[in-house]
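A single chain, nothing else alongside it, follows as structure tokens in the form predicted on its own.
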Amino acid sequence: MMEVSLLEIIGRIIGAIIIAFIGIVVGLFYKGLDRKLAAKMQARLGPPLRQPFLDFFKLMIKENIVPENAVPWIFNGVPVLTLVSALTILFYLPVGSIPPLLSGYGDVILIIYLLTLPAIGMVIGGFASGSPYANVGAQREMVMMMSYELPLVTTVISIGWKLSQVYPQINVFSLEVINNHPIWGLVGPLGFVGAIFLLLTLAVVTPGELSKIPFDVPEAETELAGGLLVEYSGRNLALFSLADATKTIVMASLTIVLFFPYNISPLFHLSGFLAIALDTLFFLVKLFLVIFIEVTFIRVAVARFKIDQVSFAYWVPISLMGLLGLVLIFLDHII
């Protein structure tokens, strides 16, 4: 038993390293693709697809400067915390027909908590840097985080509640369970409309979670010269770049798992390795489409909001849209 347990632990560690590496590489690639497509939509040439990789390697060899007024151990520890928390979520996400590495050891509620860690870490890092610009950015990040949590939780709770009514005997908040029981097949007409509202809610929450335009008020280069990250450089800034790329993959994957978990291999009656390969490729295509719609298109089409506009948008119309989705799914169940 001890030998089997040890082998299982070693296997999970190796699997975690592989998943983290692939997640970072895919995240940086999609980040480059995002910048390229945004440039094309704005009639610009844009950077090459490999630019995020070049930026990362360049930052890693640059001097890591710690401000004189900073708290060094917090200032240097926050980038590591941010990256680790983002990478940890990858271990709970199913990819195509591949189950999550830590299946059964956590659920979507844990993922919501893990999603708050990068934001909390950046807030702490901003305050610890001693910069007035970073302090303002940290305050904005706190306000924005408190604003988008309600619609995010509403979306997750709504899907979990519907699953609990249909399958009361299973863990309805397990991402693997949600991935295997798509919401669209569990609801009627009213519930279908409610699920659309929930999807739109998550689509608007995603750029806020990622601090992308129009919700990039914590950084706001033209106002705060970089805000939270204004004092970061070198290795620390490189780690933040990796965390941002990884979190982009995480949020897009969460949208896919909650609303588009379908695989393509059953259409071709495939099994085994070919099915896994085709489903994984299909997952990457869905990942690209979700990132393009929820991140690239929105940040090109919409100008930056002010912090009061961000707070109002999440607390009032977006939260109401999420609650309306929940109500419609509830009515669909009882009628």
The other form holds:
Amino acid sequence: MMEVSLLEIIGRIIGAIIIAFIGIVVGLFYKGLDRKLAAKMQARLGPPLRQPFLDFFKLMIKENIVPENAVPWIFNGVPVLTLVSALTILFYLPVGSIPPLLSGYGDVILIIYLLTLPAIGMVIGGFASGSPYANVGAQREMVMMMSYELPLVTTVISIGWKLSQVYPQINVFSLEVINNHPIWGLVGPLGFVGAIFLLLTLAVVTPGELSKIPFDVPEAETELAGGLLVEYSGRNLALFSLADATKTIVMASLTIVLFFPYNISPLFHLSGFLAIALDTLFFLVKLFLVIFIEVTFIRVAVARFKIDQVSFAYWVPISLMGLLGLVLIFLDHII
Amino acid sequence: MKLNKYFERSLWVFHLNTGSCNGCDIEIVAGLTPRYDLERFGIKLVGSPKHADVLLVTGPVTSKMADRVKRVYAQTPDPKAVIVVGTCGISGGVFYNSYNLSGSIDKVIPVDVYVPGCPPRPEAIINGVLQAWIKLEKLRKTLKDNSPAK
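Could you switch over to the form predicted together with the partner chain, since the one displayed so far is the form predicted on its own?
Full assembly next; the chain just shown is listed first.
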């Protein structure tokens, strides 16, 4: 056990509040950027960048309707759980050259568990709202979770395994270790191809994890009238929108940590505060690029899948792609 | 009822058809196309009345729909506005005095803005939403002036 002083705990709590606030603001800003760019791609003007903030403040003053046949304490509690579990992941993610707030207390396996919590929260909320639409949405969300977990875990395990072979002494699932040792530098040509497959796998898992088109079957607006969220209004819906914004940057950050953990400051031989500022800026640029490609571009380019197509896509082609990446990295190591 | 200045900039619209011929509905959808792009005002079409701020009601109210209209209105969380699109919803239009109608929409639920036309042009619908904005702004001002805190 590590020695923890009272001062350190207070520092961590203040840090957590600051990170949560920054995470939400950045998440909402990127959501606005996403909507603006999607509109530009469809030759529209699109909403202003601050639109998600306006939506949030509007939802906060709306009436909160709890349906007659809902379970009120679950119905009202789940949005908080969803937001909190999404925010908790932020404390474990390194940003540029800044180490995570809770470094040493959790690893990438914990993040995979925490990533399922918002989805499980929404499933429980869907069932608790007592609407047939939400019920169908919740069932679809469960099917989705079962589908995308395998490829997601394959990606993480492959990178962890490769690191464990190169550096047998260290904790390979620690996010700081993964962040300091990019996968691309450790593998040969065969493993490089494998890592590209893994990157593609994670890029397809991301929109599924975030319930974005083409994998937004649980929230399908046109056929399920909002699916899981159909009965939610006012403050609860606002919390769900914050959780969605936070989850977007969490998933994009995970892609960055696993595949693009490079920093820009060593290039300019900077150190100290300037280096941290520049790296953070560079991190935000990377975040934007990842969100743009994995969420915005895919969202505009394709239409929604049916639930059986989503399940098939994750279980067969995407899982096979992930396993192929794993096998290639393994072959690269033993040859 | 509470209102803030963000409310008018982010109106989420639920589209309710109470027996319309689909003419007005097509014009509403036209308002969301890239040519008119309602989203630039923060207006979004939502799938559930629970998410909505504005009910966009089209068509005369048929007897079967009257109860449903009331229920959808009750399900929409406060504060809310109702916009009637099309002549049918205002007076019954060509279906005036028909045996299976409950009458115009304002006989069933309170209406804030009327957009006449058969069907109205998308510009007229956008103008209607603008009138709802102005109405909500005035309402916010009166609420602020009459609030007990001051």
